[in-house]
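Next up: a single chain in structure tokens, the form predicted alone.
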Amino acid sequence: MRRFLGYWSWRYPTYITYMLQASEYKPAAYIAWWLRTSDFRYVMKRRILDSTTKATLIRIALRLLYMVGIFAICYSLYVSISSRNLAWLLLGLLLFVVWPLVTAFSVLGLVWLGEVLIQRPKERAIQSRAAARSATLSARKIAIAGSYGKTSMKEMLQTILSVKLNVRATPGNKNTLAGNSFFIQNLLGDEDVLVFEFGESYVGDIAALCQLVQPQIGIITGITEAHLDTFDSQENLVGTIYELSDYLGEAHVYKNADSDYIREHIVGHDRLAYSHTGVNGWTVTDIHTSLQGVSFIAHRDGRSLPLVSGLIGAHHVGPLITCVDIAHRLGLNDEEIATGVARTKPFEHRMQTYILHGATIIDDTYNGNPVGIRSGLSVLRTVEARRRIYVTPGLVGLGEKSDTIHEAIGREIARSADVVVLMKNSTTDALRRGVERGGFKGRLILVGEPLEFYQNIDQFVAAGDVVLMQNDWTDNYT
């Protein structure tokens, strides 16, 4: 009954347009979401429809189609009543049942036509112009790839290099061909350094971005199990990210040796393989961490450089020392480097702390990968707290490895927290199994309404608590 109420809500065209947009216009993801939805009136919980031109046109077309269906149903019922014709009544009832399906699935044809006739030709033209523009830019271009840590590395580089240089970086998570193309088109041309974030969803994505941007320096921030629902295998994911090395050559790409999948691919002594111990002649000692940040000493050529960052967690040391080396290569002196590192601080929703009723909240809700989860848990495990509280819905995009990975994460949670809050969804059973098998003796809470929990978290915490919130599912995964 609730499903039919959602079908015949006047906002049904808006709901399915939102579902398409939130699924990034990917048919398989949209169809899977549509099929599992029991009440379409509640699909927009965390966000609302972004009224882009594309979404607006789709919504208008769907509403017109929807109105045609309503008119056809009303006409059939009118004729059946006035003529007492059973066939017209059955037609009206049939339309009542199937027209919402017609509306929901015909939209895929509209999207396909729009992409073939309008979007793809337009994007190819924009990308061609952007590639030509990129070739004329005199700035040093740095490309960042990896299945985690890209945005943080980008923000660190921009913060540190900006002490001396004119630096521009791709905004937010605009890491696709379209996002990078628009960024290039809007550059003034007087920049010293450009920092690009490269996203990957399919084999060939990084190679295409390299052809667009034509970078001179590359960074691979780490590889873990991610996007396995689109890559099909870990080997395809690794190969795609290493398209950056294929383009630039190994000698021009920094690689995170703290990442297991990258360490396996490092051959011999690679000076640009970075870790928490150093990179390219820099060595790191005296690492200290707290909820106020991380400090360490960088050594090179007989000199020592004390560095203090507002970033939380020892896992930031490797990326920071990489930024130090790049800054040194680009002409910053030690004082400028130290100033830049001191300016780095937690980025929005990435190990970002704030105080609530005397409790420390660590907002890591943009963290959506196993390595980041374990790094956050390592921080939680070491802090002094009245209660260590851990909150998560789990991870998405892990394919057939999801249960195994979530059970392992559950074991990590068991030894890191006193209170565990799990959001009910498809990962809950595996997480709970891991927590229990990890010998957890604390309090385990299952939450059915995540938004309600987050909105009322002030009633859940007390002074002295430390709360780590990791990852957050968008509506299409709930």
Contents of the next structure:
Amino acid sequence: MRRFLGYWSWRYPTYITYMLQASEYKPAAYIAWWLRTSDFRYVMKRRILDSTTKATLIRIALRLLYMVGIFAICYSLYVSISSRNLAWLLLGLLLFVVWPLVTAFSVLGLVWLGEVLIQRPKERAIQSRAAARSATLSARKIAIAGSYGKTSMKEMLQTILSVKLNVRATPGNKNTLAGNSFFIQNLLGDEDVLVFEFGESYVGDIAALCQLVQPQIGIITGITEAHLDTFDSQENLVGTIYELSDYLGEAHVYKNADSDYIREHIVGHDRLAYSHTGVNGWTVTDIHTSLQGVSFIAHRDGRSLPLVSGLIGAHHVGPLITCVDIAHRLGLNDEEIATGVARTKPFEHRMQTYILHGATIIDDTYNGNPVGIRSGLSVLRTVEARRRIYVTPGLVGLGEKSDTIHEAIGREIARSADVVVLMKNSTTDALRRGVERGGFKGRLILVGEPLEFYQNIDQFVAAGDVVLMQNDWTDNYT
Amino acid sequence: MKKVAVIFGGQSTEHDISIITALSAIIRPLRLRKQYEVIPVYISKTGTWYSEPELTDVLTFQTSRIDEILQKAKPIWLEMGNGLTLVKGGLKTTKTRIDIVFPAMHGTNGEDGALMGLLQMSGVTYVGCDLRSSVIAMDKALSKVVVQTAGIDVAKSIHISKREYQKKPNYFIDLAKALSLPLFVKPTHLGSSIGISRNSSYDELTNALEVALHYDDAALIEEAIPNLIELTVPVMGNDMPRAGLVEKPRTDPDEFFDFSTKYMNQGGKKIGTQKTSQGSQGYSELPANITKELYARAEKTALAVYTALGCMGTARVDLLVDSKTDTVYFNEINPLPGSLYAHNWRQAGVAPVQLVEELIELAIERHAAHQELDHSFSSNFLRQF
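Right, and the form predicted together with the partner chain of this protein, after the form predicted alone?
Time for the whole complex; same chain goes first.
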């Protein structure tokens, strides 16, 4: 009944436009979400519809289709009453039942037509112009790929290099072909350094981005189980990310040796393989972490450079030392490098801390991969706290490996927290199993309404608590 | 899921404060926990009982919407006997059996034991101080007597009933002259500092007593403690109570911690040129900035008072300190602290959700202990009669 009320709500076209947009216009994800939704009136829980041109056109088309349906139903009922014809009544009832489905699925055809006739040609044109423009740019171009840590690396680089150089980076998480093309088109041409974030969803994505941007330096920030629903296998994912190495050659690509999948691919001594111990002639010692940040000493050529960053967690040392090396290569002196590192601070929703009624909240809700989860948990284990509270819905996009990975994460959570808060969804059982098998003796809370929990988190915390919140599921995964 | 009835409002001068305690400190965290079905039970200013879902929104009470709701709502009544059931009439009578009652009624009929007596007789589990400790706690004169026998210091005072005062007012004013100025006049049975006044001369006492006896049928005239530091300590527990943080309200030496300071919007006493803010939560040092020895003594005194009065669940003990001699005096005890004093407990490391859960567990523990007592006694008395 609730589902039916949702169908015939005036906002139904808005709801399904939102569902399409949140699914990134991928038919399989959209259809799966539509089928499991029991009440359409509540799909827009975490976000609202972004009124882009595409979304607006779709919504208008759906509204028109919706109104056609209403008209057809009213007309059928009118004819059945006036002519006392049962067939028209049955037609009206049939339309009443099936029209919402027609609306929901015909939109896929609309989207496909729009993509084929308008969007793809437009994108190809933009990309072609962008590639041509990119070839003329004199700036050093740095491309960052990986299944995690890209945005953090990008923002670190931009912060540090900006002490001396004119640096621009792709905004937010606009890491697709379209996003990078748009970025290139809007450059002024006077930049010293350009930092590009390369996102991967399908095999060939990184290769295409390399052709577009034509970078000179590459960074692979790490590979873990992610997007396995689109890549089908871990090998495909690894191969796609390594398309950056295929383009640039191993000698020009920094790689995170702290990442298991990358370490397996390192042959011999790779001077650009970075880790918490150093990179390219730099060695790192004296790492200290706290909720205020991380500090360490970088050594090279007989000199020592003490560095302090506002980023939290020892897992930032590897990326930071990489940025130090790149800054050094691009002409920054030690003082400028130290100043730049000191300016790095937690980025929005990435180990970002704030105080709430005397409790420290670590907002790591943009962290959505197993490696990041473990890094966060290691921070939680080491901080002084009255209670260590861990909050997560689990991870998405792990395909068949989801249960195994979540059980392992659960065991790690068990030794890191006093209170565990799990947002109920498809990963909860596996996480819970892992927590219980990990010998957890604290308090486990299952939350059915994540948004309500986050909005009222002040009711769950007290002075001295440290709360780590990791990952956040968007509506299309609930 | 256990059904928890939160009873609030009532025919009391602290009706409005009770609404805030119920909605913000009890219903909200209990609901978030999702372990209980929370049922609001509101007693209007005219004494009618209601239970409607809309009675959990503070906006309802801040506007005329409350009158609209109460006009349409059906009153409820209680069915007692081996528990408590809420009964609502209408086309179809509905009955809701309650597992636990969480009282949130301050002042008359709520905090003074009347409600607790009702709940005790019904046999339902209920949170907070029981009938006996509530009666004593809400009687400033009686509570002073009890704690004094436990060896705790109290300020000198005389106790006056309204009836006796009306017969011979001058007698009591003369009696008060044996006490040193300044003098506080307080209604004996009210909380939230309602009707309290500070008097610098004996001539002011007549007026002060009229005000106090306007609200109550008895009053206390009490010597002020010199070199005063006011402290307040929330306590929680049954047989093994523990204290929250010792808190020091920020007041000028010549003023006191009155209703306005405690509750009013942006209320706060000026400290020099600095104004505190946030009403009830912005007025104090938390924890109190006093010596370690005094802090420990205050904590110990608060626990001793709580135990001496037989309190259970939670209460808030107010203390007065002569800062020259470091003597700690019992002032009064509040068996149902406003908003459960959640801000203090939070600073002490107890989150709001934890606080209400713990209070419910304490209630269940007490109820179980009470059930173990034998309440019947066989005798041949009737046969002899």
